[in-house]
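A lone chain, given as structure tokens: the form predicted on its own.
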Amino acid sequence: MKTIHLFANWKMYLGYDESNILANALIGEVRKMPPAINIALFPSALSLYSIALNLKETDIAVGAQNAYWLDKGGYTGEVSVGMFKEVGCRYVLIGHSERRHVFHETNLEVRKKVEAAFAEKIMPVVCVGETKEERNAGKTEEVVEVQLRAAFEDLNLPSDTRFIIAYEPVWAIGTGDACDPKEAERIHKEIAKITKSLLSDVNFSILYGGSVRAENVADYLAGSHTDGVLIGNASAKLDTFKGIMDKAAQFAAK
């Protein structure tokens, strides 16, 4: 049975107390999960350290929602990849659609963050995906390939390198308009093909993100090129996240 990644991106939905309460509540729930389920939480930078401490002896991993590519310096408001690793982060989200489209993060900036993550040996979760306009224009594959090439082309990585790619169509995020699972699987297959052409000797997993719910998570996990899901709003509430976890556990038990 392949490992199933359930990655919870809490964005800016939860404050410090809310984040810690939810993280603590999940400890008992995760103990019920089969070994094949890998759960990681991506809380805000303010609550991340305390959550990482509380989860240190559990099977729940912690990741950063974003990071800066330089180690230290006069960069007001930024937190480096190395600083996040120091407080216990195992993963870092890079190039999330909200970073790209709300904060105008460029492919070049994504590349610098990817390189910093590999240098610090923290696993990058590199997000790619098209807007509604790009999909309607038939440019989905083109957009995804450009983003993948910008992130990975000409990287010289050891053969034991592991990383994650999250396909998150911009039009599906937070809209309730989830991508059809068969279409997501088709794009995941293309992502795998492109990534293998760029980095032939490394191991990577592919996640789907965009309006994931308990009702559709098993359909995504059924895809042979889908290794898990990146969950936004639904992961910031115990009942909805637990619903997704339970469905994933049922899928893993088949």
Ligand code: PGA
Contents of the next structure:
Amino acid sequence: MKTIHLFANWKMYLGYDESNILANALIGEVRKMPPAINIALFPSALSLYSIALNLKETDIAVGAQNAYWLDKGGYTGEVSVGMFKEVGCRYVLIGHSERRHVFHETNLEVRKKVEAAFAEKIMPVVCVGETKEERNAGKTEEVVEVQLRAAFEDLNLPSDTRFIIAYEPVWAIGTGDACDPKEAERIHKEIAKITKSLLSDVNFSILYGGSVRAENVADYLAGSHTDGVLIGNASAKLDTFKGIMDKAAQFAAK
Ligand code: PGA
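Swap state to the form predicted together with 2-phosphoglycolic acid (PGA) from the form predicted on its own:
First the chain shown before, then all remaining chains and molecules of the complex.
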């Protein structure tokens, strides 16, 4: 059975108390999950430290939603990859569509963050995906390839390197308009092909993200190039996240 990643991107949905209460409530739920399921929470930077401390003895991992590539210095408002690692982060999201499209993060910045994550040995979760206009113009594969090349081309990585790519079509994020699972799987296959051509001897997993719910999660997990999901809205409430976890557990038990 492949490992199934259920990654919860809490964005800026939850305050400090709300984040800690939800993380606490998840401890008992995650204990009931089969070992094939790997759960990671991506709380706000503010809540992350206390959650990481609280979850230290559990199987729930913690990740950062974003990080700066330089280590230390006069960069007001930023938190470095190394600083997140120091407080217990195992993962860092890089190039999430909201970073790219709301905060105008470029492919070059994504690349610098990817390099910083590999240098710090914190696992990057590199997000790629096309806008509605790009999709309508038939450019999905082209856009994804440009993003993957920018992130990974010519990197010199040790052969035991592991990382994660999340395919998140921009138009499917936070809209309820989820990508057809067969279409997502087709793009995942393409992502795997491109990534293997850019980097040999590395180990990567591919997640789908964009309006994942309990009703559709099993359809994504069924794809042979799909290793899990990145969940936004539905991961920020106990009942909806639990619904997804239960469906994933049922899928894993098949
Ligand atoms: P969503 O967000 O599940 O609310 O669509 C997914 C994401 O942005 O990672």
